[in-house]
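This document starts with one chain, in the form predicted on its own, laid out as structure tokens.
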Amino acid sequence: MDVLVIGSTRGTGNLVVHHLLERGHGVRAMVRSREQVSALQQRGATAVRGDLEGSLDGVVEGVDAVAFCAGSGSSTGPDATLRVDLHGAVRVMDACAAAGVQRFVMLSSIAADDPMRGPAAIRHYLAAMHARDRILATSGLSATIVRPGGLTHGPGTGRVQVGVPTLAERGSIPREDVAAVLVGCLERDDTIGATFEVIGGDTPIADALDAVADRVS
């Protein structure tokens, strides 16, 4: 499978690139600057220039799926969240629809179902996630929406807890495990149509995705 990863240069998206390459998939990594090209190409990915606030010409052409892992960052403010996290994501959905690329996996956030569940300081962010998740769910694309808890930088455990669509508790999860969940969803058509929350837990990722698929079917 050839996958376009948006948000490929850092954080969870960069780990998604690693997992996809490790599992033998082709990776097209969207970057904004020439300086970001070399490091990704050295790892075996194909870098393509694109900008969520600028040109997306050709970035989705010829791929089988898109993994959207981009974000404006916690220090940029509500305006950038709207421009990048919400409007940028919708522009990518539109590009996929125009190019006939159906498979789409979205990295969202726990509590995106109801922003009032989240801390006041990030409710603008959760509101943007809520809006784009609803747009994706009704877009006609073959989508899976993954809503992790608080992201940590520790090593992955390969074990998680999932709630379809929500969990009864909040919690954290290593980015490494979130990346593995996203790639697992890309590899499984039986997760199409699923929206679920995920935190660290005791269930192997493959078994957790079985549970997600059972709830969708």
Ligand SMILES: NC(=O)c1ccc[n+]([C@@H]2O[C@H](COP(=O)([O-])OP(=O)(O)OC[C@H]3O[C@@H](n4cnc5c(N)ncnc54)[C@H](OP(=O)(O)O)[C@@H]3O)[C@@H](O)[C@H]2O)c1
Second form
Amino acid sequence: MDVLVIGSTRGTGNLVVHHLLERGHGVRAMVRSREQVSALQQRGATAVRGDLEGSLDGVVEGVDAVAFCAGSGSSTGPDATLRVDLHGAVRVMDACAAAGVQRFVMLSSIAADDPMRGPAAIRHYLAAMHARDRILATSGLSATIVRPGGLTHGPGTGRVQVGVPTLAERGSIPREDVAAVLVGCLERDDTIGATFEVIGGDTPIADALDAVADRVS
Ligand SMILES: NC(=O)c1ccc[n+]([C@@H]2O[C@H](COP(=O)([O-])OP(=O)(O)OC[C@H]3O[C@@H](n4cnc5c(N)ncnc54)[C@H](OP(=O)(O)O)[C@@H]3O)[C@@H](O)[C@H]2O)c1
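Same protein, different form: I have the form predicted on its own, so give me the form predicted together with the ligand.
Next comes the full complex, this chain leading.
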């Protein structure tokens, strides 16, 4: 499968690139600057220039799926959240629809189901995630929406918990495990239509995705 990874240069998206290549998939990594191209190409990905606040010309054409892992970050303020995380993502969805790219896996956030109960400091972000997830779920694309708890840089465990933890039990999860979950979803059409929370846990990722798929069907 050829996958466009958006947010490929850092964090979870960079780990998604790694997992996809390791599992024999083709990766088209979207990058914003010329300097980022060679690092990704050296790892075996194809790089394409694109910006969620700028041109997305030609970025999605010809791939089989999109993994959306980008974000403006917590220090950029509500305006960037709207421009990048919400409007940028919707523009990618529109580009997919126009190009006939159906499969779309979204890295969202825990508590996006109920943003107004989230901490005041990130309510705008959760509201953007909520709107984005709703738009994707009703877009007609073949979507899976993954809502992790707090992301850590800890080593991957290969084990997670899926379900709907309350806000009080928000939990955390290594980016490495989130990346494995996102790639697992891309590889499993039976997760199409699913929206689920995921935090660190004891269940092997494949078994957790079986449970996700059971809930869809
Ligand atoms: N932090 C948490 O605890 C948490 C919890 C749940 C969900 N999430 C979600 O997970 C996402 C990923 O977080 P992360 O920490 O793994 O990643 P990250 O290190 O914040 O990396 C963000 C990625 O987005 C890209 N990006 C930013 N603005 C862009 C733009 N205008 N156009 C194209 N690409 C752009 C960055 O590219 P550049 O290198 O070019 O800047 C980078 O590759 C967050 O954005 C958030 O939505 C986070």
